[in-house]
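Consider the single chain below, provided in structure tokens and representing the form predicted alone.
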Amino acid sequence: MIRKARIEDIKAIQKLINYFAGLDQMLPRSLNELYENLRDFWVAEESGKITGCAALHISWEDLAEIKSVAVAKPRQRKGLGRALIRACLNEARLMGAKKAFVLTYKPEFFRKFGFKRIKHDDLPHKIWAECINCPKFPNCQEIALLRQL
């Protein structure tokens, strides 16, 4: 089941995200950041357990970011990531966003949804304000991709 995240999901979301961050496959997220952005998150829940997550964050006038996409290893390749991305894209459209972007270490996954590579400089500077606090700044290896909605 794919649904909007609730307060009681946050620690499971953090555990999932930070597991992959520990493998250098995504960026870590603090509890504080997750609680403050709870409304951005979608989760996959199976038998009462959070097995996946993704967040949709409105970044600019017509631009949304999909971030923190993670699916538990044993549940990968079963359509959960695809369902989470679809939920984010549908919500972005409902909110009036015209474009969605991702910054990712796994561009091949997002290309399946019609995302195309862009230069980091093609994104508004407001987005890079978050990057200053990143542990990988200024040596970002994430790839920027964009999709028209």
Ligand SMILES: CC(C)(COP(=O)(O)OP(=O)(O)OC[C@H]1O[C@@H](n2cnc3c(N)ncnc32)[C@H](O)[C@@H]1OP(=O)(O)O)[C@@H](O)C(=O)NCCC(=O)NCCS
Second form
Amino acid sequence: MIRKARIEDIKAIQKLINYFAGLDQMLPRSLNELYENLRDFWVAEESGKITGCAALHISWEDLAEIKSVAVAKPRQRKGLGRALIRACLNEARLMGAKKAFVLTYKPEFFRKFGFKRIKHDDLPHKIWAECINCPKFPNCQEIALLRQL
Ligand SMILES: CC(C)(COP(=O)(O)OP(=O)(O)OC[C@H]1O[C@@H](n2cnc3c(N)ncnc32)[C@H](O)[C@@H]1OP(=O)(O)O)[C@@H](O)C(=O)NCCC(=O)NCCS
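What would the structure be for the form predicted together with the named molecule, given that what you showed me was the form predicted alone?
First the chain shown before, then all remaining chains and molecules of the complex.
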């Protein structure tokens, strides 16, 4: 089941994200950041367990960001990632966003959904202002991709 996240899901979401962050596949998230952005999150729930998550964050007047996409190792390659991305893209359209972007180490996964590579400079400055708080700053290897909605 793909559904919006609830407060009680946050610790499981953090565990999932920080497991892959430990493998350098995505950025870690603090509990504070997750609670504050709870309403951005979608989760995959199977037999009462959180097996996947993804977030949709509104960034700018016509722009949404997909963040923190993770599917538990044993549940990968079964369509959960796709279902989570679909939920985020549908929500972005409902919110009135015209474009969605992602910063990722897995560009090939996002190409499956029509995202195309862009230059970091093509994104609004506001997004780069947030980078200063990132543990990877200034050595960011993430690739920026964008799609129209
Ligand atoms: C990337 C990730 C979210 C994919 O989730 P998933 O549930 O395995 O993906 P799905 O099964 O829904 O796959 C959807 C499509 O993407 C493809 N795909 C899945 N993982 C892929 C990857 N790492 N690279 C390229 N394509 C990938 C699948 O083959 C499938 O394509 P198809 O429909 O043409 O067969 C998952 O591997 C993951 O959590 N990885 C670790 C964290 C991470 O890297 N997050 C993404 C960046 S923020």
